[in-house]
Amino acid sequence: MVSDITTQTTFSYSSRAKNAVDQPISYLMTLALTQPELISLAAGFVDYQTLPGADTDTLMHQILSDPAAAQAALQYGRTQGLTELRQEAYKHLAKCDGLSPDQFPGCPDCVALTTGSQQMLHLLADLLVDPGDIVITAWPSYFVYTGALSIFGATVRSVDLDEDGIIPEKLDALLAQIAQEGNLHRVKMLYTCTHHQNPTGITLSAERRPQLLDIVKKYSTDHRILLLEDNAYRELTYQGDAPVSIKSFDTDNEFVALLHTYSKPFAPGLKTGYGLLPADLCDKAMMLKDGRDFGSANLSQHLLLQAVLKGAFEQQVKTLCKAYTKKRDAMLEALDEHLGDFLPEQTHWTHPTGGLYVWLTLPESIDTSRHGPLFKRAVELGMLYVPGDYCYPADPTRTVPKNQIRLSFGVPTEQQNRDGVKLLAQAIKDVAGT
């Protein structure tokens, strides 16, 4: 009988299928949803209130009510993306690093409209790692895809941070190391989230980002090492002036991939990424794209483009970043005010001047893991957060520490900003013991 089959029966899985983790993010945003009494410190999603629902509904209008623009936004679109929404995303990264589209490396041709930043990050693991090949990221580092990264078999080597981004002598020192064993040609990227870093909130500084790429050329000895530049947040500065990228120092467009989303500086439910890729490298991220959709979402390109040509997309930004110096502000003056106090030289978090994240490192005494007892009481309290564990590259060189924590202030009010911090540091001192 079939049932009887599919119960003594499994499917035989692919090596790539078996090599899937489960995200332990997952975990935290079932518990926010079920017990929504909860102030979430956890989840990096946006802030609800400023989503631009008004505009949307207009830009959309617009579109649908012009039978000509509504066939076009409602067709097929291109693999690569819609052509002008990919020339204004090529002049926008010239513009953030206050350059020309004459002056900026490579060309609207080398850009490349993905569902997300994150089916970007996939295609170009995809096309360079093979299981056993190294990927190296910041310890710690955007834990999604260093978590996706085992799908690909790949082996993940980091380097420290301080509070100026990567330690390029620590990342020297590291590829140096990899060539002395012989596995030099087993190193495929560099990974980097270089403005308002997830989890940490810290931006690589400006005399630092040259020396990466000086660095990734200087190792590129039989192939080129691709260094991934990961600017999610890049929109999201709110405060001082945020450095250049990488790849405007990448004049021959050679080595970098630069990676931008609509998601986080307007909606992230038009779920659209682009990536400015080194031309063979787009060429080939294309042709595995053509095998998998044809093309992301043509509506919500269409959208975005007429956000951008009408500055909707301007003024979007304006809004959330005024929006978040205050819920940011709210979350550093509440921990000051709750944990200032509490051994502190030991006890210390970042000041970020953009993006979402607080990082807070507490004494290596506490535990502030999952199935630790400040993550319990944390809940019990009424408040959760991300534990610091889960946002550490699984190198298999290295031990994660247990006594940090990723905080996000983008989607709590300013004053759950301040309530939250208060249950954790009441939760921290509970476990203590002061």
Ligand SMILES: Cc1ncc(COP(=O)(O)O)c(C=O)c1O
Given for the second form:
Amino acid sequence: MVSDITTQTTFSYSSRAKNAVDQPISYLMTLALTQPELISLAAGFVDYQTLPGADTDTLMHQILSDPAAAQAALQYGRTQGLTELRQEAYKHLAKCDGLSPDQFPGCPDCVALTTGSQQMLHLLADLLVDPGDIVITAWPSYFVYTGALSIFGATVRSVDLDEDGIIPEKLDALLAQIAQEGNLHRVKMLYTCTHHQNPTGITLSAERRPQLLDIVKKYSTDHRILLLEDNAYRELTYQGDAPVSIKSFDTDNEFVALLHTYSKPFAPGLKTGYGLLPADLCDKAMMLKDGRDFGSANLSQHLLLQAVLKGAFEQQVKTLCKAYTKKRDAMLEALDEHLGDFLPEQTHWTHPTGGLYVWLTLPESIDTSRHGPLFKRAVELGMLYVPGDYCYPADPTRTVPKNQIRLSFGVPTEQQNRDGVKLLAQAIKDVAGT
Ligand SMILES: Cc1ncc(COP(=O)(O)O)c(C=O)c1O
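Show the same protein again, this time as the form predicted in complex with the ligand rather than the form predicted alone.
Next comes the full complex, this chain leading.
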């Protein structure tokens, strides 16, 4: 962050700007950049080696060497995004759930393309959240989003996860409690990352999906509570059949916003995501987006359309799943090898069926936070992790645990995953004195 104040006065910031603070993760990014010798199991970036450079080159050349295609791609597009890509995106959503487009809720007109799915997350918060409104998230949750929620002054309340995802009974109990406190009118959204969650890697079970929707409907008494289903990691599924989306149960397209991205399954540099929204919400979101940018990068959308139509997207997903499976396995094997016999009653980690993350829980006596002894020791030994406390939203009713770690296996090579876990295990044993 660059601050070089040379005048006596400051700007008079809006309340939103005052709520915007430096994300703690930026410290880790700086550390990784300034000390490249560190093995970083921290960054949630994608694998560099498999990024689709050659395909992108070919497709871009095809677009730009055809004058009509080049003009279309280099001109402004529509606020809602390229029609043909929205149609393909909608087909893709249906296909992910084993359905044909005519069996799937909504329609391509309710799909909007945005500057990454992050922009859609932001737009939806902007549309629904006034300061003091309540957003419910998992505990822990995707921290960049919960950080964004604080800009809007949202009060975050949270629901525990187990190995099957958000626990429906706990969600029901929380909403009942909020209703009893007379604050149900302030609940605007339930945010959930349903497949291979960031940060835990946990997938919401098939059984719980319609249950969450039913609970949201039950408490939508004076307004609709939005169920925001962030499916950023859906395509990165390495084993088993991924359960169908919650959206597929929202047959009248009323309650669920389903968000996907082209960042994880293709290339984050194109910064394109999309959401299938209830029609009225989509209209409103586009009014907001009109004033923001009146459309995301058109060239990226034209490129992605060709990637989808020519099969490069599907091929890339296969390539990624193969590469990430090996990396995930390397990390899990190393955890077994180096931490398998370390206080097994209190030490455990998730076994994700996809995505980019493993969530490690250590004995409560081991402080994993940035200013704790473990982080310092891990950096001394040569590795970086994300302290688990970064991943907990600021729920005013709860105390954040400090004995967990998010590990990302996407960027490091298989060997670096193994080496990084070995160094981490050494650091853990050093600070535990075992
Ligand atoms: C859970 C989740 N949702 C959304 C995003 C945003 O991704 P993008 O804006 O690149 O689509 C990310 C990025 O890491 C993520 O982890």
